Each structure stands twice: as C-alpha cells, then as structure tokens.
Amino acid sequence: MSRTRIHNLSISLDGFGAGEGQSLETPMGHAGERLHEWMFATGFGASLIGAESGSEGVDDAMARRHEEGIGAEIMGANKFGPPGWQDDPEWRGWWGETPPFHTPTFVLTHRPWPPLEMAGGTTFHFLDAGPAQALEVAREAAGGLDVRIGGGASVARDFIAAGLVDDIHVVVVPIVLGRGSRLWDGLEAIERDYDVEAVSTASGVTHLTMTRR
C-alpha cells in the first residue's frame, strides 16, 4: 500500500500554516514569506524559485524528502488560488506553466473545473470529495507511489484528523502570527499515534517528522 505524506508545512510558533487575509497580493495572508524563508534558501528551494545556488545541509536535505516517490499530490483551494479564483477562467495556479508538482495534483473544490494539463507532467484535476474519497482517487492516480498532501494547514489537519496520514513533516518557524489558519486544532494526542522526532538547525527552524506507529 503506498503511503501518504506531508512534507515541509511550516507553521509559526503559534502553529498557524498561513496568515490571515490571503488575496491575489499576499498569497499566505500578512505572514508573507516569512514561513518559507527556511526553504528558498535551500538548495532545493532556490531551484524552485529560479536562484543559482542555495545552502546544503540539514535543512535541504529535509526539503528534498518532498519529492522522493511521489505519484500524486492532493491540495486545498486556497492553496491552488486567491478566493475568487473559481470565477476566473484564465486562472491557472500560483505557478505559471510548468508547475513544480509533475504529477496528477488533486484540488478539493466546491466548485469543479475540468482538469488543466499543464508542463512538465502537471495535470490539476478539481474534486468535490471528503478526505477518504479523494485519497483513493490520487492513490489510483498514482500508480503505486506515495501520496503527497500538499497543503494548507487546514486541508493537512482535515487529512490527519481522519487517521488517513502516515508520515508528517512540520518545520517550525521561530515567528508568531497571532491569527490565520492553525495546522493543530482539534487534533488533541495525536503524538499518541506517531513516533517523533525533532533536530533544530542554524536556520532558526525545528523540523518535526511525526510517522504513524
């Protein structure tokens, strides 16, 4: 059976995922790109963003477990767009024509579109499915590689609650948001049901891998 997964959720200290207030401007709301600050500079992170170089080291190496036998990504609609964005039919993603997924990515919608091809081996499909409908679609998707829930944190916390996450990969960010949209809630003792690990780095930033017992 293949696995599902989180990798590289940043939240702050306060365990929010995204600020409040996100528009086509401030895509994680007032936190900016402060949460993300850890990756882009990465040497992962800055192949993303098209930098020549970026560090090595603990936090790239963590970063880089993204991508590792990943077959299909399932993301939220705030995640994919600004609000709104289901009335925009020119709307095509945060990240221009060549997405950096390169797999079937499943946006849980309200609201479904027909599937966007994209380059590079993105293809968006737009499901209006609970978090067990839309696993065993992306697992057939996949093809037997692993399923990678992408975010946000409340797409993320809707996944764990429902006991459907075997591995999680939350990087904690040494900044206090106050408000936005908290990865945590109504997920009392879920340590229970993981082991768990944490290694801090120079960065600032804790990384805490979480794998289901």
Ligand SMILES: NC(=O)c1ccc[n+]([C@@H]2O[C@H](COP(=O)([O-])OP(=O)(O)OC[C@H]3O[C@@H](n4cnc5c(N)ncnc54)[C@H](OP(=O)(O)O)[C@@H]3O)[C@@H](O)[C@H]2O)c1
The other form holds:
There are 2 protein chains.
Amino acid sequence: MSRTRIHNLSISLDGFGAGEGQSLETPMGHAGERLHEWMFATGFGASLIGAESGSEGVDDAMARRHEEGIGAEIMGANKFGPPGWQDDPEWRGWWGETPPFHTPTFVLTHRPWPPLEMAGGTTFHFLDAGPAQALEVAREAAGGLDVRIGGGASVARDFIAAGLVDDIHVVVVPIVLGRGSRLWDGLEAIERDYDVEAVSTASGVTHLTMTRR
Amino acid sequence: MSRTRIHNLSISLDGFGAGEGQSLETPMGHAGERLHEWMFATGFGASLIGAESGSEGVDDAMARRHEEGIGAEIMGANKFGPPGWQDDPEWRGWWGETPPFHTPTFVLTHRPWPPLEMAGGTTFHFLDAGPAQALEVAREAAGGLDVRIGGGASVARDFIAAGLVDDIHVVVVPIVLGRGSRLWDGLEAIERDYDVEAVSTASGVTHLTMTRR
Ligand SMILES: NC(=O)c1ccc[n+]([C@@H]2O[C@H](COP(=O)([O-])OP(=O)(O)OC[C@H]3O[C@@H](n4cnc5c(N)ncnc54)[C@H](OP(=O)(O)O)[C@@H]3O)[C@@H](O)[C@H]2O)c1
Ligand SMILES: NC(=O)c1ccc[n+]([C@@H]2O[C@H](COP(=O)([O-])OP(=O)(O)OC[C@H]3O[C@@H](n4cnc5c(N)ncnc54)[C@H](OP(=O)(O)O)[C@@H]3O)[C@@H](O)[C@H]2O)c1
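Form predicted alone done; form predicted in complex with this ligand now:
Everything in the complex follows now, all chains and molecules, and the chain you saw is the first one.
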C-alpha cells in the first residue's frame, strides 16, 4: 500500500518551518540556513551540496529516509520559488537543471503553469487542487511507490490536518525564530492519531517521528 | 552568586505551558495533567502527590533540580489560583496548608493581597512589580540562595525576555495543545544568549536546558 510521508521537515522550537521575508536572496527568510545545518552536516546532506563528506550517525540515517521508496513529491508554491515566481517565465525552481527529486513533483499553486521537464527524472507539474485531490493525482503518478509531502510547513500542515499523512518526520532545531510559517497551527491533539517517538542526537536536534496508528 | 532559574517548565510541541480555560476544576485548562505526567512518574513527582514510588532516571534527576539551592520563588497570578481568586478571601493556593515551596514565594498580581503564612516554610507574598524589581525583592528574601521563576509560561517568558534568567529547564512533551499560554512568543533568537542542550528520554519527553553564556 502506497504511504504518504513527510521527511526532514525542520522546525524551530517555536514551530516555524521557515522565517519571515522569503525572497530570491533569502529562500528561508530570516531563518537563513539554520534550520538545515544539521542536515548539511550529514553524509546525505553533504552530497546534496557537493561537499565531500558528512556524519554517518542517526541524523544521516534519518535524512536518507527522504529518498527511499518515493515515487512522487507534493510541495507548496513557496518551496518552489520566491514570492511572485509565477510572474517570471524563466524561473525553473531553486535546484538548477537537475533537481534532487528524480520523480514527478507536484507544485501546489493557485496560478498553475504547464509542466516543466527537468534532467534526472524530475518533472514539475503545477496543480491548483485541494490536498485529497492532489494526493490522488500524485499517487497515480507514483506508480505504487510512496508520496512525499515535501513542505513547506503550510502545505505539510494542510495535509496532516486533512488526515492524509501516514509518516511524519519532524526535526526540532533548538533555535527560536519568532516569526514565519508555523507547522502546528490547527493540529490540536494530532498526537492521538499517531505513535510518537522523540530522539535527540549529538548535533542538538530532536527527531520527532509520528507513525499513524 | 545567586542565580535565577527555571525548572520543570513543561510545554507542548507547539509551545504551550498550559491549555485554555483554566478554572477551579481544570487548573491547567484543556491540557489536563498531560504536561506533567512525565514528572508524576518520577520518584520526585511521586513524592509530591503522595504516590509510593517512581522512576529514578534522567527525568527524575532533572525534576529534583527544582529544589536544590532555592531560597525563593516568583510565580504568576494564574499559577497561584484560578481566574478571579483575588475575589475569594478563603483562597490559599492550590497546594493545601503545606505548599511544596518551603521558602518565601512571590506571587505577581495586579491585585496584591497581604502575605499568607503557610506551614512548612512557605509564605506567599503578593507583588505588583515588574520583573527586575520583583527579582530584586525575591533575591533579598532568598538570603544568598537562588531564585526560581516558577511559571506559568507567561511569567517565565517575561523574565527570560528581560534577560534575567540564568538557567532554563524546559520539558517538551510530544503533544499538540493548539491553544493556551505560549512560552516562546517574543523570545526570537534567545538561543544566542545561552548554551543549549536537548536530551530526549525514554518517557518520550525532551529536556531542553539553556545555560546563560
Ligand atoms: N523547514 C523545512 O524543512 C522546509 C521544507 C520545505 C520548504 N521549506 C521552506 O519553507 C518555505 C515555504 O513554506 P511555506 O509554509 O511558506 O509555504 P508552502 O507550504 O511551500 O506553500 C504555500 C503556498 O502554496 C500554495 N498552495 C498551498 N496549498 C494549495 C492548494 N491546495 N491549492 C493551490 N495552491 C496551494 C499557495 O500559494 P499561491 O497561492 O501563491 O499559489 C500557498 O501560499 C520556503 O522558505 C522553503 O524554503 C522549509
Ligand atoms: N507547564 C508548566 O510547567 C507550568 C508551570 C507553572 C504553572 N503552570 C500552569 O500555567 C498556568 C498559568 O500560566 P499563565 O502563563 O497562564 O499565567 P502566569 O504566568 O501564572 O500568570 C500571569 C498573570 O500574573 C500576573 N502578572 C504577571 N506579571 C505581572 C507583573 N509584572 N505585575 C503584576 N502582575 C503580574 C497577571 O495577573 P493579574 O493581572 O490577574 O494579576 C498575569 O495575567 C496555570 O494553568 C498553571 O497551572 C504550568
């Protein structure tokens, strides 16, 4: 059975998955890179940024789960580009010509574009659709594999709230961002639907994994 | 040198130190006892509620730090009683005739009362004063020992924001409360002033300790 999964969603202590003021120069707003430093320090993260090597402990093992068995991703418009990217016909996402998704990737936006076929197996499809309908389309495209909800926090929250997510991996980074895009809003008592595990690691982050009952 | 410390401040994943709807029947609002179950399962917590025994691991060791070397506590009006306790001349706090503080205990309120002398060394003093001034008074009363900021979240937040707290022990409980009294609001980038450690334990909570640099 195809599962719907969230991986490596990094939030601050106060629950923000990105800062305020997202722009071309500051994709994560005032959060900068701080939410993902733990990941870039792992072997998995190092390979993403072309660094030579990284750690191979629990952080790395958890980070690598992002890839395994995934047949499609769904992401929000604000993960795909800075505010207003829909007005820039040259925009092709943050990730260059070979994005690290390697599957059909569905971008939720109220101003959809025709598909963008990239190198390495990623095709961006643009969808104006609610969570359940988007998941149906993505699952079809995933060919029996799992669907990753790639974030940001607002799209993750919407899919969790709709009861559509089977596996949630959130990484709590010990910083206080104060403002930005919040993950937990509207998810009161969500723990009742999940088996929850929290494990801190030497890097200072806490891996929160929630598996649907 | 007398330090100012926070201990056992238990918050949900979304940062709430109490739920909404605090009342005589529900002191923690809709959170119920869930924020403190980890503590009542320890030897320290068991002794507070008259239970026979409890765990003796990291949760217990951390919980016991609440007591060591404390000469006074400062708490908020909403920790001392349900909304409106100031109108009930019989109210003497939640804890019976022998409260577990055993030191001068300063209750911040805009409607102060004369002091209440209880058994076991606790005297409640009522103060209408800003954080810095309240701390000065409490430190005087602590006779060279440390001052504990006893919560709730709103008073803890005010003292942290004012730069007055040296040691912060927050316990993150893996539940999502959705509403109530928030700890982190207004504390953006507070981690820069502290050495931060996050350690999860078998009970499922994560102990966050912040030591002022
Ligand atoms: N912390 C992490 O691990 C992590 C992971 C991924 C991304 N990020 C960062 O998080 C930020 C983006 O997150 P975010 O929470 O701000 O936004 P987001 O979830 O990426 O995107 C939200 C936007 O997607 C569009 N959208 C969402 N649902 C839709 C639907 N059902 N139908 C049509 N359009 C829909 C809307 O944009 P329009 O109305 O404009 O079309 C909405 O404003 C970026 O800074 C990104 O770099 C962080
Ligand atoms: N999670 C935990 O570990 C923990 C710890 C302790 C308590 N609690 C729970 O948390 C809740 C209380 O927390 P809370 O955040 O709602 O409130 P709180 O911090 O206990 O109290 C806030 C109130 O204290 C008074 N106050 C604060 N600063 C003042 C000042 N400088 N001068 C004068 N008065 C001042 C004001 O009340 P008035 O204007 O009404 O006088 C204010 O509304 C209770 O449910 C309690 O059981 C939880």
